[in-house]
Each structure stands twice: as C-alpha cells, then as structure tokens.
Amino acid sequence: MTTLVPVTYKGGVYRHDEIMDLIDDLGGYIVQKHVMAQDVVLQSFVPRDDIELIRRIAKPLAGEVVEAPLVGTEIAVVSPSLEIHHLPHISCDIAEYLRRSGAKTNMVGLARGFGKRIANLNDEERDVINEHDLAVYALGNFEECIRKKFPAIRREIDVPIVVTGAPDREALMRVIDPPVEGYVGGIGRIMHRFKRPEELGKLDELVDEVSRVLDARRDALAKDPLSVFPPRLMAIIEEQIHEVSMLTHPTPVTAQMEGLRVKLPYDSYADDVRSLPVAEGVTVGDIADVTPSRMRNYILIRIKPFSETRILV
C-alpha cells in the first residue's frame, strides 16, 4: 500500500493548477486550498516516494514543497476565557501558528474557566473539544492556579491534550495530575503578540510537541487502519454533494485523523451522506457513523476501523 504523507505547497497562482493535477495523477489528495492575492497554498497528502518529483516540477514555478505533519488534523485551542483579563493574545498566536503548520484550528473560550475554586467545563464545551483530534490548553503563569484549575476544565476530555503555561516543562509535569500527553513550558500570559525570536522558538517547540503526540496517535491507528482514508472520503463527498461547493466556509469539509466534519445542516443532509456510495455495494453508512456535531449542527463523520467493518476502500 502506498504511504501518503502530509505536505504543503507554497507558490504563485500562475500555473498552480499543474501542481494540483500532478497531485491528483499521483493518487494524492488536496485537503485545503488557500489563495491569497498572487500566492497559493495547497495542503495535501501525496505518496512519500513522489515528493521529490513534485519538488522538481514546482521549482521552475518558484514553488516550495515542505512536509507538514499537522495537515489533515483539527485542533481545539482551549483558553479559560477569551476576556481581556485572561490576556488571550497567546491563544490567538497558538491557533495561528498551528494553522500555518497545516492544522485546522478552532478557538474554544470556556464560559466558566476563570477562578481557581469555580472553574468548570460544561457539557457542550466538553463535547465540542472531544470532536477534535487534539486539544491544546493555553494556561497561565502560576503553578498553584494550574494545579487547582486544570482538573476541572479537562473533565471527561477523551482526546490527547497538550498543556502550555509559564512554568517550565518539569513544573507542568509535576503539578498536572492525572498526566496528559504533552507539555510545553515558557508560554504564559503576556500583554503582546509573540514576535521575538525566543518567543517564536517556543511556538516551534509547541508545533514539535503537537506533532509528536499526533504521530503517536497515527501509529496507534495504523495497527487497525480505518475503512477509508479521510481525505479520500472527503473527495467523494465534495464530488457527489454539490451543495458543498456553494458553502462560503474556508473549509466546507474539514479532514480529521479519524473522520470528517461536513459543514452542512445535519437534519437536511445526513441521510444523503449515509447513502453515498464509496465502492461497489458499500455506502458511507456501512463504514462510518454519521452523527450531529455539537458545533452549529454540522455533520460529524467517524470512520470505523477495518476490524469492525471488514471493509477496506
């Protein structure tokens, strides 16, 4: 089986359609396309053995191809609140930096995340966070506050968690109980956006930690592969449900590690999605659970593993 790896192509608008056709011809998938003035960014999955071929063809077009391990993931950036007294600047920087590395990020500002004694997580926030591949908790400056508050705002969160805070990594590992999958220290609450080299270095460290956690999750999924590769199912949905092309969202269909988020109303389109053919005699409903999302009544698709369906598309 060909191994598909996530990459990002950055280049000019001129002749970028040749790169898109090449990726398609090689059996790859384009997850997202950004056009900004005269520049274009393609987030894609391509065969590992063909990366150098794409680089050679992109070079005359002044294009650049880089591996981007966060492509095809959706990450929740969780802040105790987005009010000014919690200095949400860093949460915005984290979300933007992860986005530049290929992830689709959503900001989650908790309704009752403030206060050591009263901090809490409501059911809707819990469900929304659990619909993502990973959650980054942007915490504050004081060890005692983190120690008392964090257990309440991570209650019943099932996805991997990476915690950031002003204390160093060792201190975060000491005060957070039960432990989480990743820690990045030295990112606390500040009153400005990250600009200095040492600050941007911390964001690079965060990207590396998130990539490490997600790679571990990919390794676990590889032991029991999904019935269909999420970007492949994404291409099928975009081709057969024409209303998707009319949506104004930047990502009308968002790829995740174990499924998709389709930004169409669940009540109107869920049955259409379930009945879509993905192979001869196989529909989406046969290989995936199609459920309502807690985010704006979108459609959430969770692809079943091969061991459950005995189907591999």
The other form holds:
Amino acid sequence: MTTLVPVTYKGGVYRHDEIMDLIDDLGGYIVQKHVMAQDVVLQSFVPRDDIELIRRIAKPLAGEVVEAPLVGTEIAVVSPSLEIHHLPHISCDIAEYLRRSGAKTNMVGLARGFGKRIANLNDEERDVINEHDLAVYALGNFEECIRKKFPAIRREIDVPIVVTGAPDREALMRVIDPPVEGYVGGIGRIMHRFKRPEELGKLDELVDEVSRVLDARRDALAKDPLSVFPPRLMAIIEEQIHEVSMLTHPTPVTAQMEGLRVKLPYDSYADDVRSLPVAEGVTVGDIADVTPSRMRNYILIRIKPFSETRILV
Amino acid sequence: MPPLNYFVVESPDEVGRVAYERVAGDVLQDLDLIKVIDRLHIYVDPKVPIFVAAGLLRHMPREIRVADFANVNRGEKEVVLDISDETYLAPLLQKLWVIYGKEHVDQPDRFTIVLPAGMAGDENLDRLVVADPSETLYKDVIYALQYIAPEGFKVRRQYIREGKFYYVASEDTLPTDIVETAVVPLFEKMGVTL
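Right, the form predicted on its own is done; let's see the coordinates for the form predicted together with its partner chain.
In what comes next, the whole complex appears, and the chain from above leads the way.
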C-alpha cells in the first residue's frame, strides 16, 4: 500500500489544473485549494514515491512542493476572549502560522474565558472544541493565572491540547495538572505582530509541537485504521452531492484526521449523506456516524475504525 | 522602549514583569501616547489580584486652530482656505457650516474651501478653534491602561486630573482604602504627591 504524505503545492494559476489532474491520477487527494490572485495553493495528500515526479512536472510552471505536516487536520485556536487583549495578535498570528503548515484552523473565542477566578467554559464552546483534532490554548503572562484558570477552561475537553503562555515550558509543565499533550513557553500576551526572528522561532516550535502531538495520534490510528481515509470520503462527497460545489465557504467539506465536517444543513442533507455509496454495498452510514455539528447547522461525520465495522474501503 | 522619563513595571512574577513591560510599551506606542505620558509606574500582582498604574502626563496638547493646517487667502469677494493637512477637515467644515451656512461654504476639491468675503467672524478665521485633542486624551489614556491591564480585572477605579492619573483594577472587589494603600506609594516612588 502506498503511503500518502501531506504536502503543499504552491504555484501560479497558469496550468495548475494539470497539477490537480496529476495528483488525482497518482491516487492523491486535494484537501484544500486556495486561489489568491495569480497564486494557487493546494493542500494535498500524495504518494510518497511520486513527490519527485510532481516536483519535476511542476518545475516549468515555477511550482514548488513542500511537506506540510498539518494538512488534513482541523485545529481550534482557543482564545480566552475576543477582546483587543488577545486579538489580532497572538491568536491570529498563531492561527495564520498553523494554516501555513496546512492546517484548517478555527478561532474559538470564549465568552467568559478571561480572568483567573472567573474563567469559564460553556457547553457550546466545549462541544465545538471537541469537534476538532486538536486545541491550541493561547494563554497569558502569569504562571499563577494559568495555574488557576486552566482547569476551568479545559473541563471535559477530550481532544489533545497544546498550551502556550509566557512562562517557559518547564514552568507550564509544572503548573498544569493533569498534564496536557503539548507545551510552548515564551508566547504570552503579546501586543504586536510576531515578526522578530525569536518570535517566529517560537511559532515554528509551536508547529513542531502540534505536529508531534498529531503524529502520535496518527500512529495510534495506524494500529486500528479508519474504515475509509477521510480525504477519500471527502472526494466522494464532493463528487456525489453537487450542492457542495455551490457553497461559498473556503472549505465546504473540511477534512479532519478522523472525519469530515460538511457545511450543509444537517436536517436536509444528513440522510443523503448517510445513504451515499462509498463502495459496492457500503454506504457512508455503514462506516461512519453522521451527526449534527455544534458549529452552525453543519454535518459532522466521524469515521468508525476498522475494528468496529470490519470494512476497509 | 518608550522614551518616558520614568517607566517601571513591578511584579513578583519576573516573567510576567518582563512581558508587561513589553505590553505597556507596545500599547503606548500603538495609541501614540509616548509623547503624552511623562512618567508611568505599574505594579501588578496576580496573586492578590491587583493591577495598579500611576503616572504623570506631560504638557497637554494645545488646541488646533485653522492657521495650524490651512492658509487663509483673502480676496475681494471671497476667502480661499488652502488645506495642507486633511486630519481636521471634517470638524472644520462642521464649524464653517454653522458660521456661514451650508450654502455659502463651497469646497471645489479636497484641499480647497471657498467662503464669501466680508461676513461676520471673517477677521478671526485664522484663530478659529477646530478641535481640542485634550478632550479625547483623557479617554485615550484610560483606554490604554484598560488595554494594558489583565483582561479579567474588571473591577476598577480610575482618576485623571491636573496631569496626574491612576488606574487600579482587580478581579475582586477593591477595598475602600485602595488608593491610600496602593496608589499613593507609587506616586511617592515617582517623587510626587497625589
């Protein structure tokens, strides 16, 4: 079986459809396509052995192929509030940097996440965060505050968490109990854009930390693989349900590590999605849970593992 | 670092202290208050929890008059204002409309205003006060401190008068004598009495 690796293709609009066809022909999947003026960015999964081939074909088109560890993941960037204290810097800078590595990020601004004693997390916020592959918590400057408030804003979050804060990594590890999956120190409340080399270095460190945590999850998944590879299901949905192509969202179907978010109304489309054939005699309903998402009225598809369905598409 | 005459951030948490020094510097720079604030002392202790900022303002900015940003050219039939900086154009037009009436204030292009000559108030046109930046300055200073202070510190007491200002904030109720116990000592450190 060929291993698919996440890569980003950056190139011009001119003849980019040839690259898209090539990826398709090689058995890869395009998860996201951005067209920005003259440039095209394709977040995709391609067979490892064929990266060189794509590079060679893309060379005359001035396209480049780089490994992007976070392609096919949806990450929540959790900010204690949407006040000027946290935005646009830190939260947006973090989100943008993660997007550059291929992730689809969503900003979650808590309604009452600020303060030490008064910090809170409501059920909607909790459910929305839990729909992601990973949550990055962008916390502040004081060790004491992080120690006191973090238990409140992580309550019942069961996805992996990466915490950022001004205290160094060791201090964060000391004050956060029970431990979370990742820590990045030195990113606290910063009121300017991340532009100095040491600040950008911190963002690189964050991307490494997030990829490390997600790789661990991928390894765990490899032991009991999903019934269908999410980008594959994504391609099937995009092909079969033509309403998807009419959505104006940047990512009408968002790929996650273990599922998909389809940005169609649940009430009208859930049954269509469930009965969609994936392979002969297998429908989406057989291999995945199609549930309503807490994010607007979207559909959330959670793909079941092989051990549960005994089906591998 | 802002060129204030005195700028100190105190905190029992060293990492937080350094971070707040940067936060305060960035905010003052962003809001263009570095030239306005002369001295600033911040004390922040998340354990109490308390945030205290005390400081002095430099001279207050003076009023903006027509002559500051426009040339007044008097002709026989009309007065032509040649605008060099558009910043205060909108408040100027508002004032002129009140004085001359909207139908007499002609603006053929962005940088020119034509007024009829020989109307009342003509002779003092150069000296006409268009805006007073100090009106919004107080709000700007308090906003900056609100912006610097930790977000959860919602209970606050603020003061700005005669060139002195303070801002005390906490997550809990502030004790009644907080000014005497927390603010006065900071002013003393700056060599000033409140």
